[in-house]
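First, one chain by itself in structure tokens, the form predicted alone.
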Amino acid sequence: MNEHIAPVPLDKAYRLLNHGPTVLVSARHEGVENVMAAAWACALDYAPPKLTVVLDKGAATRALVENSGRFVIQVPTVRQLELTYQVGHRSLAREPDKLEHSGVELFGMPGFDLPFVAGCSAWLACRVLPEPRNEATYDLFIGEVEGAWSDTRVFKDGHWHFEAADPGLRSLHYIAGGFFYAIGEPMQAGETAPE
């Protein structure tokens, strides 16, 4: 495992998504693994921590999530721009070697039988909280976060530190048509930052 990866307390896990990054969703079922990009993911609750993500009915990753009941949300970095674009536009159904062609390297975390994408800045291992109506009508999945980790070069002590990290570790924010932004500079309102 990468020497820069450390657990994030679950009561701070929501902070890994609060800034609205594009995410990678990975899942595994019966030996099949896949990764897809998703622009619509957000924190939902604190205790226990929960998040939401939209997974289109046609996505192979969605079928893996539905069948396994588990998935990982990870925050890709600027260094992973092309990888993020590729896994969002290639289909496992049409390209069985999609992950290899997209440059995806997977690894495992102790205690979790899930595929984690190497090189990201944050990872959240989730268990699906079934909401059949939301899933069928809105493609909206709710996950309870069971484990969270970050790259300590950019997230530590419960906070992002993009301004002090290598710019290649900044998060991606998808707009449309293959166009992304990297997160910008920090600004602080008031005299002290809230805890």
Contents of the next structure:
2 protein chains.
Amino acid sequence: MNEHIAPVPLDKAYRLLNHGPTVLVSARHEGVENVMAAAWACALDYAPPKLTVVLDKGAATRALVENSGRFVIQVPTVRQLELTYQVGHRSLAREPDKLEHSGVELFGMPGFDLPFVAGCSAWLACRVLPEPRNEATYDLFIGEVEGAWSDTRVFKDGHWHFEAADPGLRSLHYIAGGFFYAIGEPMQAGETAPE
Amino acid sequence: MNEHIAPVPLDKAYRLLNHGPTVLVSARHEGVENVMAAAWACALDYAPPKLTVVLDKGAATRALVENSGRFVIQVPTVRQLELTYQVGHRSLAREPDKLEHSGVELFGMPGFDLPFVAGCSAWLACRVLPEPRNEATYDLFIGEVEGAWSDTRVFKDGHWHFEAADPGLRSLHYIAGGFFYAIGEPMQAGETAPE
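I would like to compare: after the form predicted alone, may I see the structure of the form predicted together with another copy of the chain?
Full complex below, order starting with the chain above.
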């Protein structure tokens, strides 16, 4: 955990996902750790904060989430474009050194027995709220956020600062076939609104 | 329906939402129409395409969705920044002329008894897959996409073209307090990948 990482108040945690970034999902069970990419993650509630994430039945990370009941959602950066693509396409089952080959470095947070991916801009430590029908029918998992942190160079005082931060810290938004967009310029609505 | 709007093949419909844009949700029941903004909408499956959207119990649009079993998810543009903010903050219950005051113009699509918001970049016509527990516990609705269309000036041949299109057609990504980001520059991963 480096000196730029600071906790985010839980009632502001939804803002880490509100703009729809592609995320990394990490989990650990009985010494096995894995990381996958997920474009289908979304905020679900404010307080306590909850989120949804779709985990395919074929994903090795899903078994770790199911068995441990915990996972981390983290927001990768433009600097991690290749890492994000690689963890999304390599398979731990076929390639035991997947994380090393993808350039993933993991670190810990005091009080949380979870693997966090170094170099991201935000992290949400989650506990699975078991919903067997959603998980079986839709591959849809619901997590309650128990801890949140950001890299204060890009998210501070409850707000993203993409426009002022290093462009390498922008979030990634996946489309398909290795093609992403980075987040762009800020826009303020409501300042000239009637009433 | 103007000359720029064309159908999107259903197996490519997830790409309209994959980058996490803030959306507009519209519905109609017994002659009452409404439109709201939602940052918490997400793709859920490829084929048949499904999506999730969070609809607060206090939202007038939710009752229309519940009663009609149908809704439209559409992707507003930078040109619609103020419209998006206004439909997200005005209430049909308190303000019967909400849509007119917010600058919303509705149009129809042949074969779909649903209100579509003019000027958006993409539209997904959905049928509710009833999941009473999700709806009651989490305000979470699941829709199956039965029709999809795009403005071909910005989404064509299964791909977004934000980098080539008019900047006014970029998607919006909400944070809080009227503050949005527009989608930014394209990035291609995997071209220099090992293996």
